[in-house]
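Just the one chain here, the form predicted on its own, laid out as C-alpha cells.
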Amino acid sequence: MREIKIKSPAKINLGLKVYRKREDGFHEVETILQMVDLYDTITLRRIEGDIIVVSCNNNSVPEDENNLVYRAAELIQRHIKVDKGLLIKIDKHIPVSAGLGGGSSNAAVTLLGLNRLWDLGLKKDKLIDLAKLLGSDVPFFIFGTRAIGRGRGEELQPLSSGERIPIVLVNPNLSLSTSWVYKNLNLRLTNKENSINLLTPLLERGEIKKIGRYIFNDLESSAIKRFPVIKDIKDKLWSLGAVCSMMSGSGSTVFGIFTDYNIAKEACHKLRIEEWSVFLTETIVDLQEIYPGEILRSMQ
C-alpha cells in the first residue's frame, strides 16, 4: 500500500466542567465528548527517505513541526523506530482554532493510518497512549464516537451513542486560543452547581428535550466578553427552534441540538444569511461510518 485517505471528524463539547488548574499547568477538566459528521480529509502517502512533508489547503495551518500531524508521524518514526518517508495532505473543512478538536482529530486519524500504511500492528490501547503524548484532546479521536473526559480530557469513560441527533454547528470565522480563554476564565464566578452527572443520564436515555436545561460550558462566559457575537448566535439558534445551544470547547463555535432534521435544515438556511460559517451535522454513532475497516482491524 503506497497511500491512505481517511476522513477525520469533528467534535463537540456536550458539557464543560473546569476545575483547579494543576501543577503541570493544564487545568481538570471532565467533559462529555461528541462525534459530528463535519470532516477533514487525510490523505498519507510513502514517499523516498524518511523525511515528513504537511501540506495543507487552508493558508493558516502550518506545515511544519507545529502542526499535530508531523508531530504525530514524528512520535510514531521515533518511538517505534520506523525510518520511512510520508507526505501528509490535509483537506481543511473543520474550522481552525474554533472548539471543533480539528487539528486533535487530524493527529489521531494520522496514527490510525500510519498503523495501517506502515504495518505497525499497534493495538488500540498503545495507539491511545501514544495519544495521550500530542493533546488533551487526540485520544478521543481513536477511542470512541461519545465519551466523557476527565484529567486535562484524556482519561476516557465510554457512553452509549444512542440515536443520531441533528447539530447545527456555527462558527463567527473568529479564532479563540485556548490558552487565553482558560487564562481569562474566573474560577470562583462558575456556577457550582453545573454537574456532567446530571447530564449523563439524559443523553444516555436518549431524552434529548430536557438537556437544554443542563447543558453548560464554564469557559463559555470569558469566551463571550471577548466575543459577545457568541451570545448573539446562541440566542439565534434557539430561536430557530434549537432545544438548547452551547459553545463548544474554548470556541469560538457555537452548537444548537435539534430533536426534528428538518427544522434544523430550516435553521441553516436562515443562518447562512449572516457572515458565518454554518453546517448542518448529525452526531456519528459508530467508528465504522468514518473509518474504514481495514483501519479499525489493524488495531485489533
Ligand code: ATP
Given for the second form:
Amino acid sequence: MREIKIKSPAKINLGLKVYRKREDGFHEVETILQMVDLYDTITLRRIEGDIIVVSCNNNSVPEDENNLVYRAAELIQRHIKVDKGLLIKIDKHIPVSAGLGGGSSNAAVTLLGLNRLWDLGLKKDKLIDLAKLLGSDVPFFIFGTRAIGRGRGEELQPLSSGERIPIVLVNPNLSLSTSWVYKNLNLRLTNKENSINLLTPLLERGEIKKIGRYIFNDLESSAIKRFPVIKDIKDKLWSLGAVCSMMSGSGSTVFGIFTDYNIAKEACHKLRIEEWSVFLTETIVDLQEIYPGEILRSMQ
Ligand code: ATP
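Can you now output the form predicted together with this ligand? The one shown was the form predicted on its own.
Entire complex below, previous chain first.
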C-alpha cells in the first residue's frame, strides 16, 4: 500500500468541569467528549528516504514539527524504530484553535493510518498509550465516539452513543488559545455542582430536551468576557430552536443541540447571514462511520 486517505472528525464537549490546577501545570477536568461529523481529511503517502513532510491547505496551521501530525509520525518512527519516509497532507475544514479538537484528531488519525500503511500491528490499547504522549484530547479520537474524559481529559470511560443528534456549530472566526482561557479562569466562580453525573444518564436515555438544564462549561464565562459575541451566538441559537447552546472546550466555537434536523438546517440558513462559519452536523454513533474497516481491523 502506497497511500491511505482517512477522515478526521471534530469533537465537542457536552459538559466541562474544571477542578484544581495540578502540580504539572494542567488543570484536572471532567468532561463529556462527543464526536461530530465535521471532518478534515488526512492523506498519508510513502516517500523515499526517512523524512516527514507536512502540507496543509490552511496557512494558519504549521507545516513543521509544531504540527501534531508531524509529532505523531515522529513518535512512531522513534518508538517502533521505523525509518520510512512520509508525506502527510491535511485538508482542513475544522476551524483552528476553536475548541473542536482538530489538531488532536489529525494526530490520532495519523497514528491509526500509519499502523495500517506501515503494517505495524499495534493494538488499540497501545495506540491509545502513544496518543496520550501527544496531547490530552488525542486518545479520544481512537477511543470514540462519546466518552467521559477525566484527569487532563485523557482517562476515558465509554458512554453509549444513542441516537444521532443534530448539532449546529457556529464559529465567530476568532481564535481563542486554550492557555489564555485557562489562565483567565476564576475557579471560585465555576459551577459548584458536578453536572456530569446528571448529564450522563439523560444522554444515555436520549432525553435530549432535558439536557439543556444541566449542560455547562466552566471555561465559558471567561471566554465571553473576552469575546462577548460568544454570548450573542448562544442567544441566537436558542432563539432559532436549539434546546441548548454552549461553548465547546476552550472556544470559541458554540454548538446548539436540536431535536429536529430540519429545524437545525433552517437555523443554519439564518445564521449564515452573519459573518460566522456555520456547520450543520450530527453526532457520530459508531467509529465504523468514519474510519475504514481495514484501519479498525488492523488495531483489533
Ligand atoms: P486545543 O484545545 O488543543 O487548543 P483546539 O481544538 O482548540 O485544540 P486546534 O485546531 O487543535 O485547536 O489547534 C490548536 C493549535 O495547534 C493551533 O495553534 C495550531 O497552530 C496548532 N496545530 C498543530 N497541529 C495542528 C493541526 N494538525 N491542525 C490544527 N492545528 C494544529
